[in-house]
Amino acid sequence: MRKLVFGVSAFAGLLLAGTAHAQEITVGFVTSLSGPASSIGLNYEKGMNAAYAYQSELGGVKIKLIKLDDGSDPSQATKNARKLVEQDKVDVMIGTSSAPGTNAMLTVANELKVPFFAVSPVSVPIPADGHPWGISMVQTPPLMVKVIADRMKRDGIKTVGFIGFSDSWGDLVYNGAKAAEANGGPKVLTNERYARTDTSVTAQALKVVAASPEAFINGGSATQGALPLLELRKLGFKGPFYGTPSLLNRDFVRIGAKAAEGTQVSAGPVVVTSQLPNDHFAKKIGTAFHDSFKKVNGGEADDGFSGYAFDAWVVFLEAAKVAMTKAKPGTQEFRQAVMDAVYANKNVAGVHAVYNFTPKSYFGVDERSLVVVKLVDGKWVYQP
């Protein structure tokens, strides 16, 4: 195994003489501080606060951070991305809180050729010229589902019901569950959907109960992700619940309450940093993240979303470190150098994963990026 990269704080004296004239590096960050995705978006903001407190300069060059709210609206995410590039002249963009909004930002990044670090899953086709301008820090939905499907198999589960969002996130989880089924995982008996703004899923839950699966897998997220669990328990469903990192949210735990107890989800190791063995790749950088998070946000990081924002910052720092030896911030040459460095850097260790990106995929993680955790007395507990 190649050496992991922890070198953010070790960077000094690497810059070429020409880059000494650079005034600052500008980063644009978009998240949902209002609207239905804000319960997740606020976590991303806290993660970015921790990241900026962790390191806000690079080799003596200040990093300027611009934050914008997309209101949980993909069209506003598009407007924000265009503003950041065309008016604010950012070197890099990071965002946003939902898959539809993130896809919208990635489309702009590919069009305007600006490095984009997605903190949600993406499903935009690779550009025809084979040079994508974005990456996603998130574990791939098929990988998220594969890891939890493997756990279901280990638990002896052979059939599972599915309810998920009627958007790209629901599609990603369902398709992941079907891919796991094709590889010997539990058979998926239902494909029920609901909108993020719906307040009831009674009809969908009735169809799941009628199909009599042994377990249930959740294709929702955050607050709204608790609705199927509440309804299924109300209807007398007694099987176990499984899900993905999208449920690692304080509001999901609060709203789901007793119904959510015992839920098992695949999760980035950052959720259980203190429970990890000392030789785990995420122990050192994860501890630094939690310390920074507590310092600037005044509480514990008990979600996975804030960690994606932090990892985006770490990968950006490592790439910018290389790019500053080749071009001046604020130029298209610097943007190109950042993107090239993202693909050239190997084994960059974050709080969620060890990242190895290539131009052939927006994702650069493997199974090291996921563990299984279980909700016990309102806390996520590592399940080796």
Given for the second form:
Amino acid sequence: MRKLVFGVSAFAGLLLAGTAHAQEITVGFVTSLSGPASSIGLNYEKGMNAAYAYQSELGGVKIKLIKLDDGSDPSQATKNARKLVEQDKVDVMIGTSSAPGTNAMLTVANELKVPFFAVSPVSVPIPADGHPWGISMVQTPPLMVKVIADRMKRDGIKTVGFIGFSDSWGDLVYNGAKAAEANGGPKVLTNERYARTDTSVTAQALKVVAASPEAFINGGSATQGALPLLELRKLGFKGPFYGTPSLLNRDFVRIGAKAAEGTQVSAGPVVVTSQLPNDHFAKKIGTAFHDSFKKVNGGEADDGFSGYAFDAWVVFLEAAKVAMTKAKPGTQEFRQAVMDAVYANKNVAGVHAVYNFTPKSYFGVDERSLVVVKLVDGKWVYQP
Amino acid sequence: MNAQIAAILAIDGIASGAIYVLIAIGFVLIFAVTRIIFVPFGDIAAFTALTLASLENKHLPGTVGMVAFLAVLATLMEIFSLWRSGATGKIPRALLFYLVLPLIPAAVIWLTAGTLLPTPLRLFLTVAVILPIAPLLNRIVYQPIADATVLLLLVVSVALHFAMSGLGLLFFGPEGVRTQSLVDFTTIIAGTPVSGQAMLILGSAIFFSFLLYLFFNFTLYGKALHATAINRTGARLMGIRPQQACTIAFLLSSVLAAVSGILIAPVNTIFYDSGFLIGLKSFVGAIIGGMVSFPVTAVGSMFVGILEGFAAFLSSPFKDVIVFSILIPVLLWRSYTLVHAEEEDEE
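Take the protein just shown as the form predicted on its own and give its structure as the form predicted in complex with its partner chain.
Next comes the full complex, this chain leading.
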């Protein structure tokens, strides 16, 4: 008799588990927890932890999150993506910390037709046979420069000097500044370049000082981005400094110290959530994100990356809410419905941006996704 | 370009040139005595800067673990080779030189980790912990293949460089560092501001070049080194141990690398892989000196630094192209003017 009861209950349990499984939404998340990209990858993971703590069920249906490490290796990212789709039958994929790995995952998503939310900047042509299965949460570099160039124009700056990296990042910022100039923005007087390993930028800084622009825009990043600022101040340059989110870095502030004070950069609103006005789109959701981040990870979210992971989650939640009315999770129809809903949903507010995706564009962000912040006493302060 | 800009560029160029002088002299010193083109030399300078910055930020620098690892490995190799050749009596001496001496500064840093030491002590500890790296690498990597061809030694050096920069990433992380200024004043000389740091760099370059000059001309070890550089076999016949000469050459060069690392740390942000480019530019200076002449190397490295400064002003994207392309005329000139001496392999 005991055996029979046990057997029946076990059978019932299995049945229940089976139905519960079908009622579950599964999300696969890939990031770099090891390898060179892990310094960024860990931030994505923290952001995803916060997102999962923020909302882990949808209309009574539980969401299951599977996290995998790609070791900063694109081929591992591909393997992870295939495993997630074929073995774990995920409904949505989110990933990963490096652009090559993200591209690799996007290829898998397009092939197996699974919605994929990229948290790194990627650019892949839209497939000829229809709309792509991937979107990217990140602001585009030209937009980052445009926002700060518009701010220079508003500040009444007519001429600007430029020193940047002698690589594609330097090109992006310079071309962005040039594009702004063509639209009536400040005139770019110099195009000086330096390498990450250079021992001195005195010569480049001299060239900028000799051209005597009213302001300076920085095409470097992180620690090394502070070098031109230090040099320019030493040579007696008085004008204001401008930059892009690539300067939002603790080491930049530490090394730039007094010279970097007053630098204005464009940044995702998530960096200054607490300073945003109450009617700003990112205020409510951003506060929820920061609270949840503190609760799960302990410590403040002071990077932009965790915000991208969170926004991917928000966009997914909004799309899944619509898709739930059309199909059952775990089916191909559901995946299709999620992707359709991503494109159909309008003005989804996240911590970084108001997203409007279309089948014609990977990026759903506009100028609202960047605010201008200024370095005051070693802290970034919101500049309306 | 007006006179004042030219003056500022020249001073900046001389300051970076002086750094290149220190490293280039180290290159020539090691090459003359051992025939090794020590590619990881620049990495050692960068590691010095990173170690100093770690101490300043009250972190335990990764160099400590690295020195400990190298010391243990070198000791094991040395003991094994002594045991195989039956010279077991020399083991205590090997233990002292390969294990105990390198581990002392590492242990001191390990014990004082987390406290901010006074600047002179910090500088001293940094130099002391960097010093053994090159001689230990010599024992582990180069000594077993000491009689190989120059080309093989070069290939091994390149491999060693990649290993070192990988370890650098592991030990120091991807972020760059910058240390506090050693001196903080600026004087105006003839209307041009000259920073104290630039003067310190130039002064150190002159001082250490002079010390080397004294060492080579007035000490027995210096003369022994000179003799080994001129003729290895002949020196051995005169009772000079080439292995010891190699170790001394590596030690001396380490001092130069450590000093340049300390001098460059406050001027520029140093990353785990910054050493390579600094080393490569110094190498251009060493090539101008034909890898043999110390004075010409010094002048050549100075020239590289000044050229770099002016090239950056005229066309910053092509700066490195300009610096490295002066190798072509230099090599042409050297190959036309120098008397060719066949490499004496079968002495």
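Rigid core here is just the name for the largest C-alpha set that superposes within 1.5 Å across the two forms. Numbering follows the first chain given and starts at 1. This one's a predicted model, so the numbers in the text were calculated from it and none came from an experiment.
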query	finding
Rigid part versus rigid part between the two forms; hinge residue out of Phe165, Met105, Ala267, Thr31	Ala267
Degrees turned by the smaller rigid body between the two forms, as judged from C-alpha superposition	25
Core-referenced Cα shift (Å), Pro245, between the two forms	3.4
Cα shift between the two forms at Glu181, which is computed once both forms share a superposed rigid core (Å)	6.8
